[in-house]
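Shown next as structure tokens: one chain only, the form predicted alone.
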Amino acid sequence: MSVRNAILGLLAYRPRHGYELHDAFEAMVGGVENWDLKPAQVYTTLTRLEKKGLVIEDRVQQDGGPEKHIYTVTQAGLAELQKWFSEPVLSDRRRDEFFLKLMLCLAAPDANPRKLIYVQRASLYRELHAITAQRSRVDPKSELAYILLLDQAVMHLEADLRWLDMVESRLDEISRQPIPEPAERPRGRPPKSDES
């Protein structure tokens, strides 16, 4: 849903054409390093949005080149994306495809734990020097948005890290339990009742 309400909210700066919302989506979230978003993905949004009624192709400019299609959000638009604001935004953290593996690699014979661990954290230190970097880059006097930005990934990177090492404290006592399974279900048919 944040690509769809993020063109909302830039159609709602100034109208614009698919090539300059990729732009400006780009430059918001401090380039394609941070978020890939494929221009192929702007114009399929912006036929779902305008066939909504929630954009309008506002008129076609032409400077010598290819047509270039203006879009302008509509009060339709500007409903949807002001719902979008009053939301809060929810993660769901518990979808953790590392964790899935650190217990499957538990169960798994010939598998090394510590292993997994240590690879995962290199990878984490490698993400937050690249981040770090970055964020030494950055002029606090024009970007400052896109300093919190990374700030945040900075936290969340240090959160993990900080996971990872409570995760191999824990690993030899973790190690002894059995990974969860299902309840067991009962097999066959259910009876039949007396109300027959």
The other form holds:
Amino acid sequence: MSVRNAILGLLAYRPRHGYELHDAFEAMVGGVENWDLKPAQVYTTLTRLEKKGLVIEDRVQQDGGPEKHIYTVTQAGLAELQKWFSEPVLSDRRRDEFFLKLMLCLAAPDANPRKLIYVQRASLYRELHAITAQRSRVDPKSELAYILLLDQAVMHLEADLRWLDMVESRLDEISRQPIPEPAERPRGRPPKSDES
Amino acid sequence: MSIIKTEQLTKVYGKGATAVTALNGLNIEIQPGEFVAVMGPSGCGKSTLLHLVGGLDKPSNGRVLLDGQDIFRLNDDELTQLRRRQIGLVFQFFNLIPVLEAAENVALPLILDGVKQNDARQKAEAWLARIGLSDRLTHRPDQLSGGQQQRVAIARALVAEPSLILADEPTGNLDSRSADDIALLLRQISEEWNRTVLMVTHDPRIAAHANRIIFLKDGTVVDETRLSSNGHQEEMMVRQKLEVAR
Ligand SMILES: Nc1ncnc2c1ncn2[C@@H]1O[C@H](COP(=O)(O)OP(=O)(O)OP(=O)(O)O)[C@@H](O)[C@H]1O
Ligand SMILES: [Mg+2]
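For comparison with the form predicted alone, provide the form predicted in complex with the partner chain.
Below is the whole assembly, all chains and molecules, this chain first.
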């Protein structure tokens, strides 16, 4: 969804061909290491957008070269973009693989939840170190957008690290609680409440 | 050789029923040029560790070796000399002398060590310039921002050209932007100027500047994380291997 809308946004900025879109996207997100968008996804998305009438394709003959496919956003496409701007982005923070691991590690025989926390913490710190180093090389006068993106990543990592400290400090406590089980449900068909 | 090595380092404060074990048989080893952060919950012994490594307090048991030298076997004069020439200290509250100007604060350790006024002043100004404060030489601490005061304190720690900088919560009293600047400066001290930096911090984003993090709990090391290799250290290891091979 976000790639589709980003393509509409980039085309609203100005018409481009597929590979220009790919490169513009990559530049905007600060490089392939941040978001690896495959060129094939750009082309399939463009095809779908065209079918829905959100973009139109023009074939332009180049002198000597193969013809280029230039895409332009339509009025319907612009409306779609406005709709996207008007909606908030919902976070996915309560759906967390580490949490799953931790719960199951607490229940598993021969598992070491403290080790799990340390491994995760080491990995988060390495990521934070890499981003910190990257950030110190970026020029705030010309690359502010990139700095804001890196700062967001830094702040999330900091929050994750603080949360891990909290989990570690309450590990004994949580270890004593059984992991959540589903509520008991009656077997078979639920009894009909109002027979008519 | 490790620049810092602790062996079964133990510190018990007080006696009998009220005794507190601040360090409990702690072993760490740090190579020259490393930038190491020490983290852990409040009361786990971080400051105690720094005090003992800095020779400010004596252990109840165990040893601190700096460059292979057991520092608590030195006599008082030798220990004082080692502290003045080999170790620079940086604290959370800067600990600058309020009535002295920035350059005078920085020159003070040299003057206490018997260096002539003029030479001390020159060295102080050179260090202040290196850390970007040449336009603040005659400001008193109360005329400087927190971040600038900490930079002055760092220049003071560096002025005697020590090989080791010990910093206890150096960013604990700063806003996050000045804190980042100080962390970058500490990193520069290790990377460019080849000093070893041992820093205590609570702040993950400050610790993330280091090459390695040591996690303490109840006075011992519970975990250690290498964040990046240290260029200088690798070079030394290659050299050592070459020498052994010869
Ligand atoms: N001079 C002292 N006399 C008695 N007890 C002390 C002394 N200094 C420290 N302690 C105790 O030793 C333990 C370790 O203290 P230390 O200051 O090294 O902890 P810390 O890890 O630096 O904590 P913080 O993060 O709060 O600064 C604590 O329980 C503390 O109360
Ligand atoms: Mg402390």
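Positions refer to the first chain, counted from 1. Just so it is clear, the model here is predicted, and its values are computed rather than measured. We call the rigid core the largest set of C-alpha positions that still match within 1.5 Å between the two forms.
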> Is the C-alpha displacement of Glu50 equal to or greater than 2 Å between the two forms once the rigid core has been superposed?
Replying inline: no
